[in-house]
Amino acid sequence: MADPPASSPSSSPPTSATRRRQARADATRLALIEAAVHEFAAHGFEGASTRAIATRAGTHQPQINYHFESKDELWRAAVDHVFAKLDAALAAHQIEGLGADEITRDRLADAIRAIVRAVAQLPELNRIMIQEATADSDRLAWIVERHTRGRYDLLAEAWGSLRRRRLVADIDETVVYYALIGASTLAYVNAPEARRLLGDHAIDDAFVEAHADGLVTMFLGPEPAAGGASAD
């Protein structure tokens, strides 16, 4: 979405030297984005300094204003980057998404497991989300319209469909949305706290699997009701 700064201003043919320069520039840009993800997640937008980001990226602070218009634009590029990684992780953890076909209890169970595994390996995304969601701002408006609303609608429709068919508990979609996101992300968002509270190795792969199973039980019940449910 953010255009890279124009690197071929006129019609000069791409020589080997300019191609190497471009590759170096792309590497710098990516390193800045990944460093920004880490720093914004840890300290919030205002708490993260562009100097710390540049140092983590192995470059110098003015590079941020060269490759991005401003700290704000770097933040947007970082957010787009982690959401792209989320979609990749979700795709890796489940064959079909929520929206593909008529939702079933088992499909939602698979989706919940996929969400838990994905957010476990991508804690920065939900750290950034929550840092921004605590106060209204232009950044919050941007992130809600660009990344949040579509995902909310998908989950709300899936839950609503199951709820109307009595395949899940009679709980409001808005309640389920925040309960599921909160219940699935907090242990990873708060991993530094969890390490102090529970020990260094408390949030490991076994925890993630127990967490996924636990949330499926909590949100979908121990077992699908045999027989009695009738469609709307």
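Now show the form predicted alone, given that the preceding structure was the form predicted together with another copy of the chain.
Chain alone follows, minus partners and molecules.
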């Protein structure tokens, strides 16, 4: 006879030992995902070794086969994981859901600063994007539809709203999107080069804040002087 479903009244609550096993399994799965983020960022999908991922996670390769049906499933879990970290970092600064007239220079400036701060902590995200975006593939199609198309549409809508009201420069939304992505991420994606150019400790919190402020000025113009009339 089949076991009763988990929701059946006859099911026993999980024991302490069961909960501990589940907690260990969850911790191992998360460690594998985080290790995979680093390996896929550094070596791409084809170059990343599942053995190296397991070693980085402090476990053994069979654990990957236990938790994931394939290398592709692990890759997708890793990409979802790093984008979820980005979303968490931006949660308090989202412009999604605002009406066209609610998009202001200050709201977009806040979002740009949040993007810079987030990507400074997540260089692996854009390294994965660089690995995948240079050649068309099923993986790239999946990333675009699951993660990047909505972000592009959101920024294009926000910039377009400000552009139509002549509150920002008359620059095409597509140009702004790629210019912002490149300008906000390169110093952190190319951190080894930046450290050679600027010194080991040059990319610190002060650099990140100066970078964020600089991009706001580049894309949105100088902040209105205190006491002066605001374009918003």
